[in-house]
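Next up: a single chain in structure tokens, the form predicted on its own.
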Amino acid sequence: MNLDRRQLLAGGGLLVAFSMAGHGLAQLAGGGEGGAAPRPVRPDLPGSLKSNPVLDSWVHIAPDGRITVFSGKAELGQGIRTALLQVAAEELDVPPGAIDLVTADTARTPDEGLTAGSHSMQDGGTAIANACANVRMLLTRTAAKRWRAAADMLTTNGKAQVTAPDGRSLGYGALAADLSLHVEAIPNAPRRDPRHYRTLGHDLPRVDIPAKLTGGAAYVQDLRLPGMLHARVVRGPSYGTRLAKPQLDRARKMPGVVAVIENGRFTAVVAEKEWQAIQAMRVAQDSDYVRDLPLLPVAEGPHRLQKLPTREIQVLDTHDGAKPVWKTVRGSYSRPWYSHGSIGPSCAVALAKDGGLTLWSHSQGVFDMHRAVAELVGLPPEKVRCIHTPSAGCYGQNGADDVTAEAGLIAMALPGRPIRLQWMREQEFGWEPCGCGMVTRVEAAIGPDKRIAHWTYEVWSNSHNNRPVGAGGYAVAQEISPGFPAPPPKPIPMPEGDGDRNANPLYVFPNMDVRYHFVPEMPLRVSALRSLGAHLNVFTIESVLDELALAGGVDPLAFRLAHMQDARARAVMIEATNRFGWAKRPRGDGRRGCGMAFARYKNIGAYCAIAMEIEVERETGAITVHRVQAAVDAGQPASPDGIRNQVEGGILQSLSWATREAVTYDATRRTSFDWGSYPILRFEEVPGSVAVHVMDRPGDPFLGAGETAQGPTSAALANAIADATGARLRDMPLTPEVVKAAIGV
């Protein structure tokens, strides 16, 4: 769609399109990893109409009655356009097939920073619900003043319609007529009964899987424009290296191609297929490789980071007063670093065109990255739009930003032809920023009276969060010529936080000394994976909870209930565990075991706990997790089976990250380029069963559940190990050869 706001004003029915007001309010940071990415205009105003306040940013009605709805929010296979669908859905109270839902695209939506930090529904789930609560209330409003009646006299049915007592009804369509949307948002517009709902809260099917079922055009792989072009890049074996001879002008004379790109360092192949842009990318790497950077750490892996210089950061620090100590545990905790390993490699369209540039992505940060490949490609940017297109795989910063900007620049050297880029599977593994290698270390104490007396926790890491916000973000723009310096790495201030993610216990406990030892030089190149440094600081806090339990001669719940006062928390531990059958669990025996842990994630967002039975075989350390039983709270559920996915995919995720996946390397590159030397959990090896329970919270506030349960799983099954075998194991992965190690005969 390419029609201005006169345009579609001049079509009749009611406006609720893009909003311009307060996007050049932007603030260059990421959104919901680090900050807001606009700057707030209306504090008052719930989630991300703060930044947004027009009405006419979020709906629109059309004079048939179809309502379009608009979200800065994107798909990334988390099911969140089912979710602000119902969300939407409700508040409007219309039928959810009523409504077109668009998504993160930057010429079209409004700016609702990135897709992250779980914050699509306590943002843009609360946005929705509120815009369109105001929408319904003007709607109504506009029938009172033509029926000349009492507004709160009037009802809406689920149809679209304004009904009165007397049984008269007005389609939205037509009310939309003598209505304009272009006001802000009030900030306490009635919100629909929950004892009343029709669609939030309930099971629908999700509007993403029947194209990804059946094979359809699902991934912004799948996308074919007309004249399109093939293109592969051409670089060195992973980030921090270059070919020492690339044989280019072999390749140029290959069948197919179209061009040879050269930008500085950079080099692409151009090809009318597919196959020979491949053909000609091997023949042009044909050659030896040099390192550019520091040698990578291969006797100390992750401990390295202990060795580098640090900025200190003061997490907690509270004195209760001296406490007697009867016990104390001491332990170091570490994680390697991970790829992200989307199952499908990053790819890009790219068309360079009547001088603008248009980008198809699956970068969950479209508006950054409009402002960044512009600054990046030498074009104002309001002439660079961004849609997201979804992929086979994300959460994180893989390589999408960085494909999209390398699409972009070869686009601008083609113009008038659809450039696609994607990379090969070893280049995602070779050049995607890495999950952050972490190092956490621990001393705790607990007195006569079982309770904790002090804690004392450190954690070592890089920043989290090195998406691009300018075009020295983005790989190859320290590659071209005249190029970008990459931007100095920053934390994430608390409470989101990065490697300090969730290092200050929900728990209460006295006498607490917290420090995040933030290091900015990288070893590896990293970014944002899933749930940041909530995973190994949950996964260290479980853990040290569990030996302090034992120690103490107490059950790990009764342990964590004594020190839990959130009500919420204490509900979430007490129904996974009741479900799980905790009194009555099957004890260590040398081989079967249980253990549980819990984290609110970010401690504002959902609640999460974990029980988790597991059996280890003794002879060669393999594990096998028989059940794993969840409890969250999500405040209000907006499609619970869509928050169960989420979870039951976290669950997946983490014991793939506990027991299999590290990135592996020599002194001058990534080593692990596939997937037998980057093993990932296969169907085979999932639980015997996984139940997921949410908690009803019906009218409560959005709480992200994306991210929930990445720390809980691994710190539950550390401690189901601990349970069956009496091995604390610290440093993932927890591979068979580590547990065996551990175990003995």
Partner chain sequence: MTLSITVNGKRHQVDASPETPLLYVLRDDLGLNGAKYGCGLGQCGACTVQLDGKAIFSCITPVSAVGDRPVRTVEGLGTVDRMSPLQQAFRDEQAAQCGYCIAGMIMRAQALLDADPRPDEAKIRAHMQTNLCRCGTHMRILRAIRRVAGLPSDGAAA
Contents of the next structure:
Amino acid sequence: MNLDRRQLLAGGGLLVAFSMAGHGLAQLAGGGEGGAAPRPVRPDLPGSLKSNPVLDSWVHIAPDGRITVFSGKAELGQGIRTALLQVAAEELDVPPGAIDLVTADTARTPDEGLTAGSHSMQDGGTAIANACANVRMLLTRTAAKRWRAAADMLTTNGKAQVTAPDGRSLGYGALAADLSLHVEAIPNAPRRDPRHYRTLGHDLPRVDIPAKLTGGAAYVQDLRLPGMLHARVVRGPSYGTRLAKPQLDRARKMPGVVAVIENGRFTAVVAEKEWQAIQAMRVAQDSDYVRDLPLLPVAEGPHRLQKLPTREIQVLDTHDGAKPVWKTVRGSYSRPWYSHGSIGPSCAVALAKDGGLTLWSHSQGVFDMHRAVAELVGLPPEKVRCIHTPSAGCYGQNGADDVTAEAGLIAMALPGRPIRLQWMREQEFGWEPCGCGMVTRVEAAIGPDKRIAHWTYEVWSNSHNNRPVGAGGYAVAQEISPGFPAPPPKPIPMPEGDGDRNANPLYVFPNMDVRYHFVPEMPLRVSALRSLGAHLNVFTIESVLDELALAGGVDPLAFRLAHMQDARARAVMIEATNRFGWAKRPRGDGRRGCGMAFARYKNIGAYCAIAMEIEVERETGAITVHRVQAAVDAGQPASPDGIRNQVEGGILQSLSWATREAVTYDATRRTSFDWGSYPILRFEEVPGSVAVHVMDRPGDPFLGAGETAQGPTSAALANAIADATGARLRDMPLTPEVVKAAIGV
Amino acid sequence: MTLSITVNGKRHQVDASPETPLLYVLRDDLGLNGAKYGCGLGQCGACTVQLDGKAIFSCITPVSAVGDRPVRTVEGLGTVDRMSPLQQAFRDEQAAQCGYCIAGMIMRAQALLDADPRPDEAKIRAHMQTNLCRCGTHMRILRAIRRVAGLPSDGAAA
Amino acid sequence: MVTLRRTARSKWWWVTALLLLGLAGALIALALSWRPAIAPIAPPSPGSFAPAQVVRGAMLVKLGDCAVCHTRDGGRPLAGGRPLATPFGTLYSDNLTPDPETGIGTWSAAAFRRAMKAGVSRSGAHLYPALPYEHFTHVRDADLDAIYAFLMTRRPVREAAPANRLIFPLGFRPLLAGWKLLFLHPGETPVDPSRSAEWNRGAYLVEGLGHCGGCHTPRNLAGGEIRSQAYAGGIAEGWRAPALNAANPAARKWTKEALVTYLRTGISPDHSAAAGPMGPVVDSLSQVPEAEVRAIAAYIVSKMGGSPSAPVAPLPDHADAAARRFPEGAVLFGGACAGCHGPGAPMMGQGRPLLSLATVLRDSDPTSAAQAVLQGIAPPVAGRGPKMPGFADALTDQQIAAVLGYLRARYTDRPDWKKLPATVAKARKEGAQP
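One more: the block was the form predicted on its own; return the form predicted in complex with the partner chain.
Complete assembly follows, chain above in first position.
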């Protein structure tokens, strides 16, 4: 740590010291997942500045004018690097190319908790915007002092210069020499006027894409450190199993094998070359397996959750006086367990050296990790450095945390040699925490006025938040000896929520009874998957709305608008349906049909409305999605195209979840282990067209948009199927078999 | 043992056991990042490179099977400063999210365009069916391929 | 349901076939070929069919695999247009939707029955035996009527099949009357009172609508099934359909239970995965009531004979000996195949069958083994299930031959296959799309 800081200081300039705020249980960053984010020391400041108020932890300006911006948020493929760069460039008023952005490194960047829950722009982007606005203000004041001019007469020109009305100018580098940024931010430093934005709100091409198109080093998988060894773990087919008789002696004799690591039940092979490690792993894994945990719920699927003990959480309980009931709708909805399905299985590099441990990881929570892995390997946290290094999209907690902890354990056993641990495809499918299977149940009614009269809603779910904040959170912690017990699972409190995320409708309904049956016992290992419980809750709410609209003979759009007061929510619904041509849409004719749905993610994030037209092939039950139109309000867009890219991706991923995905298992193991047993959407199955309109909201606060499409897309699909065929499908996945069974011949 | 393979027009001597999948030779012995490990089962396409002009899964192609047939990886198409038309189309369409699948996508699409410079939408989709993207970048990938194939950007949307 | 399969045993056999067929046909045609048209009807309204009959028809259409041949890639189900490659040229399947212009909208039930049982179109023209009326002729009228009801309640699709491209003189349909005289044997499947009702149901389905013999029975030079060698193994779309009689080469005797699992899921733990043209059959059978599949399985298993309870022989795995004899194959196997099929591989950890259980490796004919390596295996049921990549673009014919030689030596006790490179080259050619 000291070394790194000295290296940073060697460059000279403004960076004096880090402001390391104390850690205490406080604000829950990252949608309430993971550990406690650093304690707010300046609650009056916006975003992550609350806990890291000192400017030099965010911005450094070298004498040559080169700017470094530090962010605790990580590039997950969502384009956050580019968006943050745009924010910083705008508020510093410099070209984006003048900035080096350093992200999520426990030795260099502010602790911003997790990169999750669509908080990166809301917290991290807001912090950088205000820190940079503070810095620009200070630079302007410094120039004013030097020129003995009034600061309010001076301006900046977009080229990292402060300019005076008489045409004089001073570069930021020269000004920075006279200025200490080791000061706390003020809450109201003047922000750039949205009417004069040069970078923000423009489609800056993503800075990470060129390397990804040309074979540049872009991923943790591409790290090649001198003397690096290749490791593979030796495991049973899935979580909860172990090999009866791993063939470790045979593996030891394989060519290139350097070590076979054994620690309790945790075993790994380490070899000079990657292929040698794979060969040794296979030899070692040639064994039967035994299951150590309770059997998997083969017959019941997610409905198993309804038979397990629960902790009751009342989300909403409103009483508006009994209203007359005209028609009542009841239904139970569910989704199966999902895989994150990262295209690249999880990988990490670890190096134990000089009493410390360095980890290169694709974890979304490197700050939690450096504490949790320290506990796991028995080092003080300051001896463990975690450097976020991008990898294949994770969409939540896939194997990235586990693989890093395991790489750390292996590295501690082989100090001095960097260890690259790559999980195999089947290990990712078998051992990662799944997205939660869930069940909901609704009873709702409309009165003679065709408005909702009462709304009773229940949701059953495990915790969506089992991210490791201590050693026990890693699967390997229960394999090693002595081990660490898994911590008891906890729900995330509202307003973020987890299983109950978005279970509280943004619509105005009277007489609401919304309950979360939180189920601590986990039939399958689960943790965060993009949008958490919002996916099924929005699917349910938006399906029921269509059922009620149908019962009342009201157009689904009109029915929603009649129950929505939030002007921005109304605006995205109207925008999406106008662009879709909702009024003139083809009406359901047995084959073709249209559906729409809406949600504001967590009721505090981005707004998203979706309309789509589909066709059901009656002979096969196959669904073709012809076109999708979305409208999204994410506040001030950093890069509209970045938001479009994220929302398009969310739409396709949600279609894949809704139409074909389910983790399969028999009583003793997961049987989804490859892409044949866990099919996802492929090119011939994607929609004919997808259009995403990004609302222009100049200067409005950033609203995270990365997860906002998950719920509305699946719901719009179910509504379109119902429109096309009259069949209301409530249990995902809506496979051709399910559709066919529902519609008959 | 020492084997000789031609990658991106250059002859290389590599020391690897002959059954080693080409993927690991490209990545670990030649230091090329383009081909990715995705499944090792020939099911996802992240490892796609061209062998003798055909798109293949390098994760299940033994290096000794390559023989004299030329191997082409995404590094052989162009560089950040001098991108190939297809790479440039991917950049113009911003056709990547996490990007892990993209080098494989480019190599598979390039094999199609080399064989048929003017494929129609159905042919493009059928050809790309073997390659998986989890971020849901398909629409942009299709637009990038259409751009090079001279098709309208919105394809033959039904 | 293609009758005119590629069954080339040498380069000139089909010339002989054509000459024989041509001569015979020309003579007989004059006298016998004429069939009357059946008057067109106004397309019946979908409501005129009993819903239960339509539902039953849907199931029978699955049992008959109708949509497999009568749907082109990317096309509407049953709208035809799928090319069927034969040594005599390319046939295109007809549109079975009730479109009056391009489909069967003006066909009466009688016309439909005649087509299925006698291979004659409503217009009176003879149909090519790619429509397996050799088998459909055994289907009862009530079942044909149910199929008709199902087809006539589909959404009409206006789509004309492309014209067939056949070599001279086979475009002259009256010749087919001669073919039928030789190979069409009408009449119901006989009931065997000594067998169970399930077995008899299976016989009815297998011999009739299921037309299993269409692929699994060898054909003579004129493309007719050789009845004396029923289920002795045949050819389908460039793949070898294994024998379903006592010569079935499976390592473990098929039991009824194993066959039911296989036919409904595409894989059984004691046998390998369904591949090639068998995939769509499994897809269809996964969607019919299990009792129908049990009946099919009961009948087929009885054809194979033998006692499943016989002592189970240990499965061969001669890894070292095979590697000595086929060193190149062993190396290629290590990099290309062992990741799924080798010890400790994930697929093995999931309990998928060992290669020593693979019927294609034990068959005397290596054609299907070659096709499986070339084309791979698509997951048969709704895109989910065993999935194997094809190696056609990665490995040369010589290399695939080396792998096949190694596999045969390692995983079976049977004699080496001969002329493997030529077999692979031929399989590659025939596996290509028409």
